[in-house]
Every structure is written in C-alpha cells, then in structure tokens.
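A lone chain, given as structure tokens: the form predicted alone.
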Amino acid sequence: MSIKIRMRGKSKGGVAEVKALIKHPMESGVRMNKKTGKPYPAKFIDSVKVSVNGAEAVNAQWSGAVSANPYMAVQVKANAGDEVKLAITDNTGETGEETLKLK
C-alpha cells in the first residue's frame, strides 16, 4: 500500500508554492494501547524529497513528532509548465510519489 498525496502549486514571479496533503498515521512508538497495555508500533514519515524537472530542491528528514496526516508547503524555485516531484518514505519502508505540472 503507498502512502497517499494530494498536491497543488503555482507558480508566479519564477517562484512556485508547493502545498501538499499526506495521508499518515504518523505514529511515534510511544503511545500506548490502553487495552493491551503495549505500545503501537512506529510508523512516521521520515524522508521528504520535493524535485524540480528531476532536480532535488528539497530533502527533508522527518520523525514521529509530526501530527498524522500532515500538510506540508514549500517554496521553489519554478516556472509555470515545471514537473514539480514529491517523493515520500516513511520508517517500514512505504513509499508515495506525486507529480504535479505548474500552472
């Protein structure tokens, strides 16, 4: 199963934003299951690539302090027409891409 994303940008002025919705759990590790009395697993997004026309122009490293289903904006350099690339994996090895063109 891979991760989901719903990805928007334009650009204006030679500079787009990029605004991305990520469907994750985001799960630390450290909550614990009040039935069980046993933690849930980890399960949190921890690489983050934004790519512009195939180049890298964002590559974050992320943990289990994100909220589930984060929301994410980054500015890039990009031009209207651009293949703007979001590329996720999270710590069980799942992984979601998106691809969005530039308006």
Contents of the next structure:
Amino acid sequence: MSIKIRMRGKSKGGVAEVKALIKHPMESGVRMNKKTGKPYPAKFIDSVKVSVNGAEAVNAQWSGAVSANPYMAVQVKANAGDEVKLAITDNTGETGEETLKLK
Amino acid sequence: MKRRSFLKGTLATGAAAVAVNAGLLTPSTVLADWNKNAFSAKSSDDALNSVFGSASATAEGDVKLKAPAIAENGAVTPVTVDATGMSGVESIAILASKNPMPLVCTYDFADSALGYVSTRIKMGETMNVVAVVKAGGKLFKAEQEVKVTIGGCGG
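Please show me the structure of the same protein in the form predicted in complex with the partner chain, now that we have looked at it in the form predicted alone.
Every chain and every other molecule in the complex is listed next, the one we just looked at coming first.
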C-alpha cells in the first residue's frame, strides 16, 4: 500500500509554494508501549524528494521527530503548467508518490 | 545422485538468499542515502558535524525562524525557516536542542528551489528550536525557545 499524499500549489511570479499533507504514523522507534515495556517499532518517512518537470529541486531527509501526518511546504521556481512531483520513502521501504500540475 | 540433489539444494537456498537480499536491499540502500550518524547523534553539535562537517554557525545571516513561543502540544510544533532573503542557499537543517536525537530534518536544495521550509516537529519539553542554513559554503543559524506545555514524545 502506498503512502497517501495530498498536494496543493500555485505559481506566482515564477515561484510556487508547494504544500503537502502526508498520511503517516511517523513512529520514531523511541516511544514506549506501556503495556509491554518495549518501544513501538520505528516507522517514519526518511526521504522526501521534490522535483520540477523531472529535475530534482529539493532532497529532504527526515527523522522520526517530524510530527505524525506530516505537513510540509517548500518553494520552487516553477510556472503554471509545470509538473511538481513529490516522492517519499519510509524506513521500512514503503513509498508514496504524487504529481501536481501547477495552476 | 547424491551429489546432484546436494547441488540442487544449495542452488535453491542460494537463490532464496539472493531473493531475501534483494528484498532487504531496497530499504538498506535508502538508509545508505540517509545520514544515520547525524540522525542518531545525541547532541546538536555532533549532528551538525556529521551533516555539514562543522558545528560553528554564525547568527549573522538573514535566517527567519518562525515557531510559536508556547506550544500547547509539543507533538505538533509548527516551524518555518525562511532564508529566501539569502543567496546561494544549499541546505537547511532543523534541530530541537533537547530531543534525545536533536536532528529533526535536513533539506538540500538545487538551483530550482528557494531556501524555504515549513514543517511540523515533535518536541518533548521546553527547548530551543535551531535552524541552520548553509549558504555559499558558510553556516548561519537562528534559534528560538519554544515552551512546551504537553510533551510530544511520551504520548
């Protein structure tokens, strides 16, 4: 099952602010399960890549300290009609992808 | 006959091992890209050393850090780092100084991106949020204290 992403973005004067909401538990691997005394296994997004028309613009690395159901916004140089793609991978190898055509 | 079945057996297990390796390879190659040393570092300085090769950042740059003075819920602290006023921004790192592993995230920018990041991070207690920006080969930082009334790391 791939990770769900919602994306919004609008280009204004050649710069687009791209916002994304990702549905993910972002379990750091540190939080304890009080019943068993063992930590919940780590499951967090560790790689986020933003590309514009196929060219990589932002390459982000995350730890488990990014909030659950992460929100992210970045600014890229792009015009209306350009395609912005967000590709994410978590530490268990699960991936998610979303493409947005800028208005 | 015995030799034949022996060979068959080793071939089969060999193939299985290769398959398992291939399956395991996907996350481990991703992890190779992921800066494990930096993210498991217990202090901000160690983390910065492993991300940027240096921990000495000046506060002189035009780095705007926006974070709440008081976070009611430390598990979702909104943080925005705006370095769009600077030229040649290569990367931005966000750290929470007193988290068990301070480094929260790093962003590397190509020429087609601006030095701007907005995200939400987890904070266990009252501490400083630190934004470190690498621009033109130099490190700049901005810091702000965020008071956390409910911790974000114990639930």
